[in-house]
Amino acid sequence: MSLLKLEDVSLNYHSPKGETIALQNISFDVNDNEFIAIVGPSGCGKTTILSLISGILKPSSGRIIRNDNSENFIGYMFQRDHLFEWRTIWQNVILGLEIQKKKNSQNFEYINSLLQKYGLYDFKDKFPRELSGGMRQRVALIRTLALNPKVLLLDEPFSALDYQTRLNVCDDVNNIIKSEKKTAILVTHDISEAISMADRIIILTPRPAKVKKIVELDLQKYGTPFQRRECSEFSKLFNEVWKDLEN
């Protein structure tokens, strides 16, 4: 059974002009611990899709069915960290638990072997001024984690970084999601990071949004991203997806 389904979604976006339609019957399924990246030309609507499944938005027809019945079933992590420079990583990565008064021992020991597990505990006093972009987005990630959300959406995390940050941070958080044994939706408009970091790529039109094409991908076994750019398939899989979005 599917984790997350989304059934014939649309939207339509009304104004005093008349009306705009955004997305039209798009759906897909996600597995457990799957990732799937959602592609498509700019504006298509890509980022309207996590705020359909996130709750931020409602379709104005078809279903989102979720198969669990989690408290925090979504995280979000946006396209900047967020972190608030007035307050220490450890202050930046509890804020959720703040939010719905959930501070307790048990909530605290997780963050803390999270800080641990990837190399942030000794960070856990400093400001985020202190840190590099890369760690800045990993603290980014573990306050989305410190929740235990079931499903992660990523809205072009790592779009802000240098180039080579980039490559490294895809690194980071491909192995922290695998780890933690999370369900993630990864919006970009990057090609090769989509085919080095997803189980699924879906391809989407131009807008109004549908779906075009879902590109099964097969690259777990070269292990991470970074070395999966280098395998003998990935210069045919960008071609592939790459005509999609051009066609």
The other form holds:
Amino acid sequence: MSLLKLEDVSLNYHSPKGETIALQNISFDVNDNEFIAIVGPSGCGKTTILSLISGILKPSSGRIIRNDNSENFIGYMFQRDHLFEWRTIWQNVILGLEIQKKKNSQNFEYINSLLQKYGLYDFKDKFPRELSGGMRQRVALIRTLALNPKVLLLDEPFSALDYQTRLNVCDDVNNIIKSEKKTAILVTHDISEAISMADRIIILTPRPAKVKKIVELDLQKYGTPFQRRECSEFSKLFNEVWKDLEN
Amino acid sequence: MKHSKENYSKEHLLYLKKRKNNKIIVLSSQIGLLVFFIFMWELLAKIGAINSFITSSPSKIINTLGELWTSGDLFKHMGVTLFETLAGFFITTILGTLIAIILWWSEMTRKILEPYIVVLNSLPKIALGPLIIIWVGSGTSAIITICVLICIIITIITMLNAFLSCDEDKILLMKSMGASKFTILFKLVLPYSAPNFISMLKINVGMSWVGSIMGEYLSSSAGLGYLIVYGSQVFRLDLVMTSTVLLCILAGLMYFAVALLEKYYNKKHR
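Given the form predicted alone above, I would also like to look at the protein as it appears in the form predicted together with the partner chain.
And the full complex, kicking off with our chain again.
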């Protein structure tokens, strides 16, 4: 059984000028531990899908079914790390626990183990400005993981980083997601990023967005996203997705 | 790579020295300018190049200060104005921030009140002075009311803009973690607006002095503003000048206190 299911989801935006159809009959499944990438032309409503899944927006029609009733089902990760500059790294990563009043030694232990595992433990008492862009993005991911969500929603999480850092952070984040056994939905306009990370790519049409095509990938065997970029199928897949996006 | 203090390169030592020299030049010029100004003022008054009956002179100011001191009026007048200013300053800061929070909280209230705030902002508040004296009575309460009135609208606008400039994605992040509006306010919006809060305090230092002195011009029986009005009416310009100098010192000190607060904040957070 799939973890999450979108069934004929549509969404209309209302503005004084009129009604815009943002999403039209979107349907797809997300399985446990799967990494899904959503690509589409800019402004087609990719981020809107994440807002719907997270429950911030309600669909105009259709259903979103989650087959799981854990309290923190969703964890969000944004384009910018959005660390709070006035808080230390530690205070930043426990933000969610603070909000949900779950500050206890068991949860702290989990966060400490994450910090240790991903090389941030020594920076616990530093402020965000003292960390590099890649490290900040890792802190942001640990802040999200602290609440132990089932599904991670990644909204172009690498696009604010320079190219070099992006490739590294891509590997880091992929590694963390896999070893913490999370399900992930990545929204991106970067085709090679989608191919290098995802198990499945959902290609959207221009607005009103519909699912144009779903591409199954099998590049896991090649290793990290960086290594996958070097495999022989990569450029073929890239062209395929590129063409689908073009027309 | 950072070097420890002992093994700085020659180039770096030179850089540090240059920096220090620059600082010395700026500071000594600042003091020198003041001394020169006071000296020229005194000199020109002594030789009669300027009429010290109209312009007063540093020595006359010191004499006046001495007179005020011996009669015991010096601290009375300073105290009265300082109290009015500080009361106006704190009431404005607290009340203005509270109103800004309410307007941030409720978009509907914000929309409804927007035209009123715009009109109140462009209205010269001092025009309401006579009305306020009739309403709250002359004296300290009227002066503090005028002071608050002059400062509060701009405080509300500044703080509201600061609150509203908080990143939408940061709010979304808090929401996705299940934060209530109350939590968003206290854990995100308020700390996020702290730098704006401090610059608002700086503006209000100046504004609250304007407020209290304006208030004293309209109705008062003590205070530095009162001395200025009284001095000009009886043509004792020494008194006017002395009060102005005292105002400069007090306002400067208050600004300095806020600047210290800012320094402390920056040291902790930046």
